[in-house]
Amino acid sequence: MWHWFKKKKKENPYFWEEYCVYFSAKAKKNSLDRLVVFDCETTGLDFKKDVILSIGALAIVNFRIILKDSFECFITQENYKSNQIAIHGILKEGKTEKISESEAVISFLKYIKNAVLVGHHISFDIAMINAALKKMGLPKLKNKSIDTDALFQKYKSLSPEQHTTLDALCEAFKVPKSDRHTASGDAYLTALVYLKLKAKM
């Protein structure tokens, strides 16, 4: 009768199991070399307390930005900080359709699949997604990642402590800073910077 007291294995939701399938050996072998550049607009810089306002992402395949393969969502806010509108421009209400954080994360997982994730100071954006996953009782993201700041450090032989802003990289590589401080806009700028960096390296 000992098996009556055996701890039952937790069953993860279907969307998580579907996401995990992309990391099997067979799926990796048959997958395209797809990168996903993404950015999160958030209420602050503390992933333990702050939350995601929006997620923007687009794909790179064969060193080409694929605009039709993109992702964007805005998240409903319970504790809205109106003093930050000047930075991200996201209103609590308005005409923009908003979804719950869990719906946003589920959609994001379906979009990224097993792509390598690219971002500027990407560890923060990944931490925000992981924090949202934790609230859903799920493990962390499985995707590999590339940080454009770290790439620039390597390119310029800088120390790990010498960080560079996205604005500075745009200026260094003559990338026009349009639509700055929106998730989709920053993802696009980061994609352009990434491609210019790879071409130089």
Given for the second form:
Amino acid sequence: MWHWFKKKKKENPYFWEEYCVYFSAKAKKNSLDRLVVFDCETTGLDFKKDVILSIGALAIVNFRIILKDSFECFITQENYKSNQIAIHGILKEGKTEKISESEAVISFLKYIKNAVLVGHHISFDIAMINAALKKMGLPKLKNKSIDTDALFQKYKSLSPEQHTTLDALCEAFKVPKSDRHTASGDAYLTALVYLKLKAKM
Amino acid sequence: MKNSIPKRIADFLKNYPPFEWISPEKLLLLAQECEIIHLEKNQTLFSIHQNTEPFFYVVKEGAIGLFKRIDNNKIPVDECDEGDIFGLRPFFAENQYAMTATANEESLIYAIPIIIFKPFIAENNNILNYLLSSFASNTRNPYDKEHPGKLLSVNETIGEISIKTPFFQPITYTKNPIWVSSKTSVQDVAKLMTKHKIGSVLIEENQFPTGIITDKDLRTKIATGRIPITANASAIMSSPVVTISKVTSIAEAQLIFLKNNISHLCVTENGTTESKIIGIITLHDIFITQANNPAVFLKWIKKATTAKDLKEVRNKLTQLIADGLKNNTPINHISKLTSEINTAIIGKVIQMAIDEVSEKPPVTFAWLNLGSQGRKEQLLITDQDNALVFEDVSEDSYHEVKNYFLTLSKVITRHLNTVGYDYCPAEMMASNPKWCLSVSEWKKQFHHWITIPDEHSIMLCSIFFDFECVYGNEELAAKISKNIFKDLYKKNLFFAYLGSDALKNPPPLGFFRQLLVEQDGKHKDTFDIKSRAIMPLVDAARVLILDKTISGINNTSARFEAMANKEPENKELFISCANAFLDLITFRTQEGLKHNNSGRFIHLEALNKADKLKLKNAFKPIQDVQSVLKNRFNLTYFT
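Having displayed the form predicted on its own, please output the structure of the form predicted together with the partner chain.
Time for the whole complex; same chain goes first.
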């Protein structure tokens, strides 16, 4: 038994090894300065209890949003609170093609590679992904991350306690809000806010 | 998978050409390949001489300025707003950009991969034509008027050119021609022709034509002394007469004229000399039936007996203008013709009015057209703006004389109203005692406006300074003009007023976007082309030309051309102003014809993109000429 556990710990799944290769010193040198803006829609705000319903992500290279290089998936979840449906509009058995949480995480890792992750209150989204990874017996994400809220605090010289919602940022930067509360929609808004913030800083 | 963002982009693109011609499914696929670029104000997307990118661009938000570099100066060429496409050079297989694209304000741009878009061009002609015309207008430098919008106009007119000469229509001929018997003396024939002001007389026998006598016969046979003046008509008539039937087509008649080398044909019932005379047709008649020949208008005006007849002529003139614009007749040509015919109509109206008041004018007078009519820029029918000047008379007779001209003016303005020129709501008409004055009074009036300027008088100046004598004693108008220029000498304050009046409407750059924002405004989706684009140029031209004391040129484009000759250093600007002005009045006329109104408020949503680009290019020189005014008349501190 002990031997079996030990072996598994040593030999992580192939996709994880592949993901880790991107963080080797050699790969880092050839890094393309790719950013991935992402957002998770979840059943709630408790990363210990709640689960991911969908992930939306977009790549930014050289200050351009590359739509071709985007990611979106919807996840089958057996147990979630039905009151979330109203906000997200994602039905448990909706028409959208759905995959299992582990499948989603695997494709997400393949997609993000070593990109710098960008998001609004991104620590929550990363925590959600990490929770999913943990369920699969895997360690946490290795990517660096940028929080647009923190970026805005820096830009406006706000204190770390002063938080700003994505809605407020959209208003401040005149980003028309649409598709709010879908993972891709929020990721796109966050991407625009990020570009505008960066251009001003 | 991942369709929500591309779908939003496709939803935006589908509202604009060339994307509107792409099916929703394909557009969505295209949108998935887009890249989204955010530019801060003054950030450059691509620079002149930089290698081209594999993309072309659509403005999602903001405004992108396109610039050329001429002698190290950054010259604005165009501004692209929401939905505009630019950076099309790579489509046309060039390897370097010819312009620099810089954000004039914070902008969001969609970059469309050319390799993905190219198949659509092959599939759809609209797309190809649109890209070509956009490319041409983006490339076009407003200061380079050698080939203004050449590609653009070529594309616009393909398939639209139609030759409308009514070759196969039946002839129109003079009915009830004058005829005489062969026994009539030549002298009587000549007297008859003189009396009726005609060039030919038919000779008949039992109402059948046997011969014809024309001016030429009198000249070659009588005046030379070959045949005595007492001879009978039969001695000099040409016989037999060439006859045609009334159902002959214009083309046939032309052939008959050519074949016989003659200038008159007799129209008979069955087309032979053995039937009754019903009319006569001349070579001249054939000329003027062809494709709205302006001569026919003058003939109609001459023949008119009531104002209602003239109204019909004026309506036909509108049709002539519409046809001219459709056939790409130069607007300058059209407006010259129009003002020629307008002048003839007014002349006829005045003659009718003099007959109606049944009293000859006590002294000579001149009828002055003011405003756009005075500048000969009136294409669409508008309000009347006119004035009257009469010779100076003794104090005793002044009242009687003035009353005569006021009565006359009332009749004239009433007839003009019937013809279709509405009364001026501001009473800027010769029937108003204030604007029906003697030469000395007019001199005094202008002297007052020039020496003691205020805002109200400046407004009047802008109307009255563009006067044009269209009827009567031109010397009277010339006297006033001469005096004005004497008064204008070194009147800095007056020029400051006139100059700042010309600046009251700032250039309408970027208005498309602003109007898009003003969704609930009073003039929703329309643009006041008169006060925001045409008048600034008209006002600028006037103040410049008065300052240079160039008299006798009222037309705005002609004024700018005169300025270009006077100031070679500003030649490019003035020429581009002249062209912009012509473009703008073309737009206004087209819009007016389309909506049967003054054309003042342009419906932007009805314009195609190419028209919008052309219109926008016409605005560029306004800004430049206004800064010339500011400097020239020291208006920076003038309030």
